[in-house]
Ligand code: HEC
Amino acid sequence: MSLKIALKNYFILFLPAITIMLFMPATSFSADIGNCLLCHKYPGISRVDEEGKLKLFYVNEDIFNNSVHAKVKCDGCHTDIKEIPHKHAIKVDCLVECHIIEPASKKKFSHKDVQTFINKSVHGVIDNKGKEKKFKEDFPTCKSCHDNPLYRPISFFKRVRPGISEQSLGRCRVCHKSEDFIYRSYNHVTTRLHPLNIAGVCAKCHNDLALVTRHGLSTKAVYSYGETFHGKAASFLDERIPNCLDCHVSKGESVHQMLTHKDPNASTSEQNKGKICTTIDCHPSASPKLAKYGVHSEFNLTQSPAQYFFTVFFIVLTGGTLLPLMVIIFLDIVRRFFPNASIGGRK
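Now I need the structure of the chain on its own, in the form predicted on its own.
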């Protein structure tokens, strides 16, 4: 067989495979360059660990390929995996150097700065005196909040229109020509959760009665937010409503830099509370006194006596009006069914 015929047959044989590789989405093979999905694509793949707990190792390829980590290679996070089949993988460290080259420094990106913010925040395990806080196992880690939920891209101003900001994408297109790259990069850096979802993330800890009691926190922080106008509107999926982060993090700061209300630099401190409600996204023409409204008012006698007595008054008024009316209606119904009935045998 001549060399020309051999090359022709070789090209015809491998043309379908080459075509598939060229036109299939990049995320389908770029992240799984080690062919990890050869095993992890099966929903039932799991093992029972030394403590008797079932560990599921299934990876949903479709969900992963549409997540913010779609471009990350498997060994980019699982750095201890060097062979296949591999031994039990160690816990992923979110602070390792990432796959992305940061344009300004030309170095690999890392989330270490995020940990610095957390250490200085109310969620850090070290207090201001450099001592380890009690019950350090209660404090959140990266995966406590970032469990890869359904993030959605937003426009930069909630009042305009929730969803993808076409104006922002237009700016991206000035330099970047790949639509796939533009959308993925945009989704990565502008994603957010709905206010109701964010409250749900915070509720993982703040609705844990034992946890909040150990730390002397309010047991009804999430519930009281849900009882306010903001919480009610969030339950109807209003995108414009402020969430926990909008109030508990100073504008322009990292969302991980949440400080206790006793800290003078905190957005919720007495001297800064007035600035929360008067931002351009909320109530720019309102008085700073608006922030004195108790967003987390629990309507008890100690925290808010005025609201407490007001609530009790209307409960008594409502009960005192409706209960006698219900008794009268009930007796009227009885009389209609038993017109000749009498008490004590009298006719």
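Target state, the form predicted together with the ligand; input state, the form predicted on its own:
The following holds one chain only.
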């Protein structure tokens, strides 16, 4: 991960927690969490294991209550913990059926569908011929991309900005009475990661040179995103800037269904990529040829020759003009400090 993005991430990671606490209604309820927090609320509950690795066991209650999982009890996910003091816990299965009822289907809720989308995508371990792909440990699981997601609501009322739109809440209150319900529903629908945070998620793998080479990808994608205009604009905290998903997910599909650009169905395939740029939110009046712009170009002769020569030309141009100028300025300074100096005694 490039340092710049890493630092930014660090900052942004904690930003939502702070802003969310500001927006939290005073009546915000606290999930009944079966007393696990009796012990697990203390940041000190951690240890160094037999191999010298630090393990953290604490859960910050305020932050947990502002995560999308706030209504799930601890033992909804940590299903094996039935008694206290408890034994070593098994790993959480993200696809477990939980006690929450999905309101539309009235069935118990599970994330199983997300996995089917991932299986169909470039991140699935099985290829479309039913064979296991090479280096299968490189492929992401839910937890490689998701920490417990925090609410990061976005206001769309007049202008796109982070935070909750009070005007929108007013519209909710026309029909709904429970402040808690309104608060959660608003968050549920509008919560979005910041473009740089999304990039940060992908950076773990897509900036790892060894992985990129192993899989025959042509670019450290997050690095090159950060180098080009889109990534740079995203650094200035604007929500409208396209993130990885805006380009790599076909409109209306699950964000988990990204395809390789070699697949003709991919949004980024040669045929389709013109449509990415010209969507109504981005460059509606542009010609589809705009898609020739190298969104992932690096300063690299084989990957992007045009950009390479363009940059070299400008280096030479600037350097070529300035170097002689510097020489002249230098001579001028010398003369000012030593007005009477001369070489070889010439008068």
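Numbering follows the first chain given and starts at 1. All values derive from a computational prediction rather than experimental measurement. Throughout, rigid core stands for the largest set of C-alpha atoms superposing within 1.5 Å between the two forms.
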- prompt: Hey, does His248 budge by 2 Å or more at the Cα between these two forms once the core is superposed?
  reply: no
